[in-house]
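First comes one chain, alone, set out as structure tokens in the form predicted alone.
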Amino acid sequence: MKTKYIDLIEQTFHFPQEEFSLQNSQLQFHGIDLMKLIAQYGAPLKFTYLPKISENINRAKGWFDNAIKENNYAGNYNYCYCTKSSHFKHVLNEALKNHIHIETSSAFDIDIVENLKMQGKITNDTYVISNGFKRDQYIQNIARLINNGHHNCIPIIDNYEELNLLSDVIDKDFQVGIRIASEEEPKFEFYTSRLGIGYRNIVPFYNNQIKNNPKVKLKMLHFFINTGIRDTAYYWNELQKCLKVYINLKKICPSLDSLNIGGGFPIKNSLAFDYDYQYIINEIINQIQIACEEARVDAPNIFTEFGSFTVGESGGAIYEVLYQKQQNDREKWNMINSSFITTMPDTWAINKRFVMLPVNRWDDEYERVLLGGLTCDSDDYYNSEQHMNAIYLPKYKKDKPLYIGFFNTGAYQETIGGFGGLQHCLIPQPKHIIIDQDEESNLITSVFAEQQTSEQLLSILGYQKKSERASEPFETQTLENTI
């Protein structure tokens, strides 16, 4: 009889997969030994395979470079990363290194564009695509950066007002895009997004607004649907009305050479996830290439905003299993180390699934448990696996410890939890490993950030006096050991 976890594995999913493997019953991710990582720095740790990022940027260049080709397709491509997914400056580099461009969605997003324009890491021939909501410092920001010379900065226009705003404080010609604002899944709960513009409503902005414009030329039309890019009737329904508005402005607007499709690649979220990334790419094309030239229109260029496909695969936390409590005849609870609240946030919050796997201890007997958190709140566990609703992991054993990690958590988590800020019940960030790669492909690791102490959460709350404090809330150390 087969009882032990990797037979569990084996029986209901294809393994090892391209980024998991086994190596004397102990878990291997991307190469990583993560018994060696877990020995070196301890858990609850998180930490961030930077390699993947440009992993992932490359193969989404590749897909889109094979449907152009093999639709003759005449437009370019350009790949943007959503900043707002993660905004350290170690995901940008990694990013950067590989040709791409930036959208933003907020003020400070433009502080950071202009610090990475002082490094070099983007010039002014980066597109820099200025998305969401804007109110005056966001507005001061992006004209600061076009009359500084970035000409290829597009701010999206999002609302009626924005257009006059805009031209109030850019004192030279500039480009713009205009969002659509597309209508939700039969199932949300409100008919159309809140942002951008109807689809009814665009040609009569663009004629009232742009057309007599001289300061302003219409560059861009911008599709995003909140579901992301799936093969769905809705999807396809909604892509079909974005091209009726761009083949009826681009009739209008010579300008008009670019349409953004938005993002929402999903990632995975389990050993079973399967997505045809390059059947869903060739079909968007053809369907585009199809529809401009029925209606005798040039094919436009093609911009995405990909973030968490860029940055989420990258990412992964390690908790240890303090404890097993046996509540009830049915449910067996696993107590980690550390908190679902403060640290997956989304899981929580919208329910996501991330891969999650034990470390250790694969050829041990499974059971079927619960994940608890350290917190008081009732909200502060995980419990539902993507295969079976459930989770199985090896026996709990008080003499043999237990690390579970959950895998593909690099995005939002962060931003969404507050980084190195005030955490659910106090209980601190934990450890944040950066994983990355030198010349000889060996793995080399550094600390990002500590775990929180108790001396900074008190300083935040008050509890120290303003000398007292410290000046840094985490300090980096380069660490040479290679895994």
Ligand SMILES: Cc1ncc(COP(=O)(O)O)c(C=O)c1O
Contents of the next structure:
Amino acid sequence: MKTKYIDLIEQTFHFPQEEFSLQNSQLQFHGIDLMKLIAQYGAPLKFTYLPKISENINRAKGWFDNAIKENNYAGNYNYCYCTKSSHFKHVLNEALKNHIHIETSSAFDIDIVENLKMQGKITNDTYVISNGFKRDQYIQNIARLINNGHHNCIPIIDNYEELNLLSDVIDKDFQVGIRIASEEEPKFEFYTSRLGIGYRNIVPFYNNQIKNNPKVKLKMLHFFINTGIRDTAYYWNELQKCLKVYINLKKICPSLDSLNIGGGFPIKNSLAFDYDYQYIINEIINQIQIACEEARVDAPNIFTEFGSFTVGESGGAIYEVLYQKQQNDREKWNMINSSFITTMPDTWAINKRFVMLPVNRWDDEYERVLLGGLTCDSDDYYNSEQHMNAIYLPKYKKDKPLYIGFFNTGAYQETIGGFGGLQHCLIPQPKHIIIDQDEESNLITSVFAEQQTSEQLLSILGYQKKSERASEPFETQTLENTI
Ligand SMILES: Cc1ncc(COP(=O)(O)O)c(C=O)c1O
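Okay, that was the form predicted alone. Show me the form predicted together with the named molecule next.
Expanding to the full complex; the earlier chain stays at the top.
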């Protein structure tokens, strides 16, 4: 009988896969010898494999190019990176090697844009699409960027007041977009997204606030579906509704020439992942083409703002199984040496699943287990895979260390987890390694951040360093009565 872990995988999936292969029963990810990485840096660790970012950007650009050619589509395609999925400098530096544009979500994002401009990574020609609900600081920062000559910054209007707020502080002509508030999926708690302006109100809003405003040109209609770009009746129906609005607007607004279809490209979350990107893109381009031809309006230039797709597949996390607790006849808990809640918050908050595989011992027998994190929170666990509803791993053996990897975790986990901040039960944030390739395609690694120390956590909590303990307590001030 076939009882090895490798047999289980080979019977269930096509294996090896493009990014996953084995050498001496040990897992390699994009040719990275993960056991070597563990030997060098220890576990737990997180890593970012930079070349995957450029690879995915160029895959998407290629699919759009193909679709544009195949459909004889007159518009062009612009790839924007949604910075909120990972703001790190190494991520942006890698992404910006590929002639892309930027989507921002909040005030401090603009500071990142200005920083990148100073380094010469982007220019005034780089589109900066500024989404999000804009409070004063964001308005001020966008205005500063535009006033300093960034003619391709396009604030996307999210509520009725923003246009006036922007006009007050921008001292030249500027372009804007409008975000459509999409209808949520029928099973969702709400009917209409809180982001953007309702379908029916877009043309009246243009007529009332933009049409006769000599300073402002409407360039873009923005459309983002929370559930992502999927081959479902819901997605196609929302796209059709959006196209109707685009066409109605285009007929009265000649400056409108771009349609932004947002982010939401899925990434590989299981070895069984199967998504035909090229088909979906062909279909989107084809539907836009048909709708515009029928209405006799020019087809728009297309913008996307892929976050997860840009950076998700570049990231991974590796843990060691510390111990096995058998809590009853059926439930064996493999305890990892970190926490799921803090290092992969989406697994806990939105029940998200990532590709999970053992790093070593693929020739050993397997068993069904549950995975537990180190915090004392009963929700700190991971118990099923996207495709199997259970987790199988090589059998726990006290004298044979077992390492497990979670892959494609590169988007959102650091910002949602509060990188460098407090961690649940003060389980320290793991070391973070950057992996790149040199000109000869050799892998090169560097430490981006060491594992958090007790001193760092205590300092955030307001405790003094051991060396300072003898000194005075914090200065106190009286709260002035301002009422
Ligand atoms: C307006 C907008 N654009 C792009 C994105 C990126 O989405 P994803 O990471 O799924 O590509 C988001 C994510 O919430 C968004 O709100």
